[in-house]
Structure formats: structure tokens, C-alpha cells
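Let's start with one chain on its own, the form predicted on its own, as C-alpha cells.
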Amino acid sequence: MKRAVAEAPAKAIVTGEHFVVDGSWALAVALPRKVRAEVTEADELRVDSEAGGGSGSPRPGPVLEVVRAMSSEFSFAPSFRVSIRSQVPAGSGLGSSAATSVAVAAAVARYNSVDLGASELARMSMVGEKRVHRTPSGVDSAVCAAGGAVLFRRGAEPRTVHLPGARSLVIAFSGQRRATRRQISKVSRLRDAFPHMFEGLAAAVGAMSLEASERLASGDMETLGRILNLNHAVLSSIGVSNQRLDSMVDASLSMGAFGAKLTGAGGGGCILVAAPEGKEKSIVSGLRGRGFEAFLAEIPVEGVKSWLES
């Protein structure tokens, strides 16, 4: 029996979340946790999903939207089974929905002999992302498809940030699953109330992302950490952090990190930490000792890949 398989990485926003929807630059990286999608023969379209490690199963609705959009555009009958297994905690800010949609698009394309590159897979995945987030910027889909490190600006071609060597980041999950739409609505109300202030913040955060990309590329983790601290302060000022996230950031700094910030929509989810070389594992251990799920993310990580099995 023919089987098409695809794997797409999770992602973390290094700088620029929330402001990216207004045309500000954001820097994002692919993470080593993955979503795996398998497509096999069936009489009708079926979606089965499960999560590894008890992290919450991907929702089938957005997957169905992606498959139906692809079947309409590329003229094939959606008569197959899509099975999904995720290592990415849902509601954590690590791009679970985007990684799922990208992996599904890649597996479906492979199964039906449709040749799509990373940008086209990202475009197809946006059908599912719009079902989840209503007005997504597209940064999650772009980095889950392309992998590596990406500078993203809405409406522009994503820029690849070339890393000449490995980099290590710490990711820690607060245990609080957040509702992205709720956080976006909160920020939208602030934007409407203080448009000129928000415009200035967006310009500053865009500059942070450009500087952060250079520091990440050069391996200057100390300056990158300072930028993370500044970005977290901005995110706190617009109301998307909370006491738990702030305490995680403070704990990371007390253990010797250069800098830390929430990553994603906020209101829960994860933080991202830049630390001195050799200190990352002790920070992971320290955060785990405080009851948080933490892991070391070695980057760069390759983007979505797909293949056929018999």
C-alpha cells in the first residue's frame, strides 16, 4: 500500500510577534520538535490525530480545509486517510497548527504527485491557519515550511538568515495553554486606542528583529539576549505577558541567562532563552526543577520534508 509521509518542524518567534501583523519585521526559527503526517488509501477523506507525550491533539477542522483546498486547486479526489502525530504542545506558541498544516500539505502533495516547493506549501497551509487564527501574518507557515532562521515581513519575500554554525536556545513551556485570538484581540484594542504610540513600538520592534538576526548569525548570544529582554518588556507593556511568564523570564536570568522573553501570542505558552555557551543545560535543569517543561533547541533545523513508502 502506498504511503506518503511528511514531517514539519515547530517554530519559535525570536522577536517581533504581534507587531508582524502591522508590517513589522519578525525573526523566527525552526525547532527540533516535529509534526508527522501520513497519507494512505481510503474510500473517503478521514483525519486521525494524536499527540506524543500527551501534548494535545491537532484539530481536524483546519486539516480538512487544507486538503479540500488542495483537491480543488490540483484536481484530485480527496479519498484518503490523513494520520497526524505531533510532538508540539498545542496552545504553546510553538506553531503547532502551522506545522500540522504544512506537514499535511506536503504529505498530500507527495501522495498525489504534486510538486510543491516550500513557499507553495506555506501558501496552502495558510488555508488551515486562517481557520485557526482568522488573520495570521504567515510567519509560522513560512518558517515551518522553509526551516532554519527566517526574517519575515508581511507581504514581502521571507529572508533566510544564514547560520554558519550551530546555535543553542532554551525553550520552556509555562503549562498554560493560551488562546491566540484572545491575545490578538487585546492587542488590536490597544492599537485602535493608541495608534501613534503603537506605530512607534512597531518600528522599534522591527529594528530589534533586524538587529537580532545579525546577532544570531554572528553567534553574539549576549547581545541577542539583551534584545530579547527589550522585546519582552515591550510585550509586557502591551499586556500579553503574565505573572507566570515573567517569573520564568526572571528565573532564567537569575540562573545566568543573557536574556529571555515570551514567544508567540503570550498569555501563556512558552519562553525563549539565550544563554552563555555551556550554561544552557543547567538552565534547562533549573527550569525543570521549578516544574516547567524545558528543552534545549539546537538550530538550524531543516524545513518540511516528504517521501513515499510502500
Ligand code: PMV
The other form holds:
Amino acid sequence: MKRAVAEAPAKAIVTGEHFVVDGSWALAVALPRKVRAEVTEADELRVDSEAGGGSGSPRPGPVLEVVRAMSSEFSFAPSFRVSIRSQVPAGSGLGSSAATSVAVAAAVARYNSVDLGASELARMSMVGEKRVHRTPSGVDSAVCAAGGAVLFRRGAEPRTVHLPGARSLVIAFSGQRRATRRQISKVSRLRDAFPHMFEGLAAAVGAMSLEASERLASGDMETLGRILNLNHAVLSSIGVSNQRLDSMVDASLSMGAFGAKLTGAGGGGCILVAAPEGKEKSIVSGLRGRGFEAFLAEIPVEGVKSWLES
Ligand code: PMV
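Now show the form predicted in complex with this ligand, given that the preceding structure was the form predicted on its own.
To see the whole picture, the full complex is given below, headed by that same chain.
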């Protein structure tokens, strides 16, 4: 039986979330957690999704929309079964929905012999992302498709940030799942109330992303950490952090991290930490000791890939 398989990585936004929706630069990296999609023969379209390790299964609705959009654009019948298995906790800011729709788009394209590159797969994934949170910037889809580290600005071609060596980042989950859509509307209400102030913050955050990309590339984790702290302060000021995220950031700093911030839409989800070389593992253990799920992410991680099995 013909089987097409694809795997796409999770992601973390290093700097620039929320402001990227309005056109600021964001820096994002692919993470070593995957969503796997398989497409096999069936009489009609079926989507089954399963979460690995209790991480919350991806929702089938956005996936169905991606498949239908591809079937009409590339003229194939949407009659196959799509099975999804995710290692990415849903609603945690690690790009579960984007990784899912990128993996599905890649497996569906492979199954139907449609040759699509990373930017086309990201474009197809956006059909699902729009369903999930209406006005996605596209940064999640871009990095889950391309992998590595990506500097992203709405409407421009994503720029690959070349990392000459491996880098380690710590990721920790607050245990609080939340809806990106609600966080985005909270921020847009603030932007509408204070447009000029918001513009100033957006320019500052854009500059942070450009600087952060250079520091990540050169391995200057200390300065990267300082930028993370600044970016966290801005995100707190616009109301997307909360007590738990702030206490996780403080705990990381007290354990010797260079810097830490919430990552993704906030209001729960995850934090991202930059630490001195050799200290990352003790920060992971320290955060676990405080009851948070934490892991060390070695980057760069490759983007989506797909293949056929028989
Ligand atoms: O859904 P999350 O937590 O990965 O956040 C996405 C990042 C935002 O900047 C808040 C939204 C977007 O579309 O860029």
C-alpha cells in the first residue's frame, strides 16, 4: 500500500512575537520535537490525530481545510486518510498547529506527486493557521517548513540565519495551555488604544530581533540573553505575560541564565532561556524540580521532510 510520510519540527520564537503580526521582524528557530503525518489510501477523506506523550492532539478542522485547498489548487481528489502523531504540546506556543499543517501539506503533496518547496508548504499551511487564529503573521509556518533559524517579516521572503555551530536553548512549559487568538486580540485592543506608543515598541522589538539574529549566529549567548530579558519586559508591558511565566523567568535568572522570556503568544505556554555553556542542564533540572516540563533544545534542527514508503 502506498504511504507518504512527512515530519515537521516544532518552533520557538526567540524575539518579536505579537509585534510580527503588525510587520516587525521576528527571529524563530525550529526545535527538536516533531509532528509526523502519514497519508494512506482510503475511499474518502479521513483525518485521525493522536498526541504522543499526552501532549493534546492537533485539531482536525484546520487540517481538512489545508487538504481541501491543496486538492482544488493542484487538482487531485481528496480521498485518502491522513494520520497525525504529534510530540508538540498543543496550545503551548511551540507551533503545534503550524507544524501539523506543514507536515500534512508535505505528506499530501508527496502522496499526490506534487513537488512543493518550503515556501510553498508554508503557504499551504497558512490556510490552516488562518482558521486557528485568523490573522497569523506566518512566522510559525515559515520556520516549521524551513527549519534552522529564520528572520521573518510579514510580506518579505524569510531570511535564513546561518548558525556555524550548534547552540543550546532551554525551553520550559508552564503547564498552562491558552488560545493564541485571545492573546492576539488582547494586544490589538492595546494597539488601537495607544497607536503611537505601540509603534515605538514595535520598532524597538524589530531592532531586538535583528540584533538577536546576529548574536545567535555568532554564539554570543550572553548578549542574546540580555535581549531576551528586554523583550520579556516589553511583552509584560503589553499584558501577555503572567505570574507563572514571570516566576519561571526569575527562577531561570536566579539559576545563572543569561536571559529568559516567554515565547509565543504568552498568557501561559512556554519560556525560552539562554544560558552559559555547561549551565543549561542544571537549569533544565532546576526548572523540572520546580514542577515544570523542561528540555534542552539543540539547534539547528532541519525543516520539514517527506518521503514515500510502500
Ligand atoms: O501560537 P503561538 O503561541 O506560537 O504564537 C504565535 C506568535 C504570534 O506572534 C503571537 C502570532 C503570529 O501569528 O505571529
